[in-house]
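In the block that follows, a single chain appears as structure tokens, in the form predicted alone.
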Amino acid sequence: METTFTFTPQADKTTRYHEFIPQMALLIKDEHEEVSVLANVCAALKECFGWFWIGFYLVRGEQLILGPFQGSTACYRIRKGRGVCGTAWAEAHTQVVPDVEQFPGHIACSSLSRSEIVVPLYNKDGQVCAVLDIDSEHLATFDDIDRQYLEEICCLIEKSVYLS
């Protein structure tokens, strides 16, 4: 199986997502092991988009715990409703934050993070079971295009891992 993602250099982000999603779908096809899928998705996103930090936090009881990621060290645990990740979990919808310094209660795992997007993933009961957290070292990196395609990516992960 080919594990290197191919994409058009200098492509706009919509084109990059259109090229990425089918390749990612093939990468996780027929794999249902949570850690394995999440780890490879992180690596693939990092390879394709080059964001500062990409990772998953997993719901375990009343907190999120650090799961597979690509980037510098991160916070181990996040309480529900705390920071961008905890808010995405509590509100069960994607958070797009153009400037993390302006987000009430932002958790600064790295002072280099400037903007962030967090997308919840759902289990078969419709409950948030994990969140995809992506940070950029630039302001206003993420927008509605990212929200749309990252939610699509998370739906593919859900079908492979959490709904099977």
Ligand code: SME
Given for the second form:
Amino acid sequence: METTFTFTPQADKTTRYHEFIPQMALLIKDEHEEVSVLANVCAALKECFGWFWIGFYLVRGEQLILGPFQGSTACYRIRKGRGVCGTAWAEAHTQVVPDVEQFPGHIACSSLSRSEIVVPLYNKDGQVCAVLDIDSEHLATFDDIDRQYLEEICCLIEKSVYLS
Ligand code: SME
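Having displayed the form predicted alone, please output the structure of the form predicted together with this ligand.
Now the complete complex, all chains and molecules, led by this one.
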């Protein structure tokens, strides 16, 4: 299994996603262990995009618990409907937050985080079973391009982990 990702330095965001996605698909296609796949996806995203914090929160009962991540220590539990992650879960909809200070109820795990995107993942019953949370130290890092490609990435993860 090839574990080193190759990508074009300084490439624009769309090019970077186009390079990343096939490599990530190969990385996870034959592995179905949730923690293992999510951990490797975090590492790969960190290597290719370098964002400040990249991680998964997993649905456990009525709350999200901290899953595999890359970045500084983070809060363990988030209730449904709380913060950006809990809102993405409750609404079953990607949240793109250009300025976290403008998001009512945003949970600040790090004061360095300025913008954020949270993408839900679904199980075979169509229920949200996890969310991918990515934070940036800069304002307005994420837009509709990120939403589109990160949702595609989450679909690939679902196929390996939650639908197999
Ligand atoms: N900001 C998130 C909490 C998780 S940390 O960013 C890692 C939220 O508001 O749900």
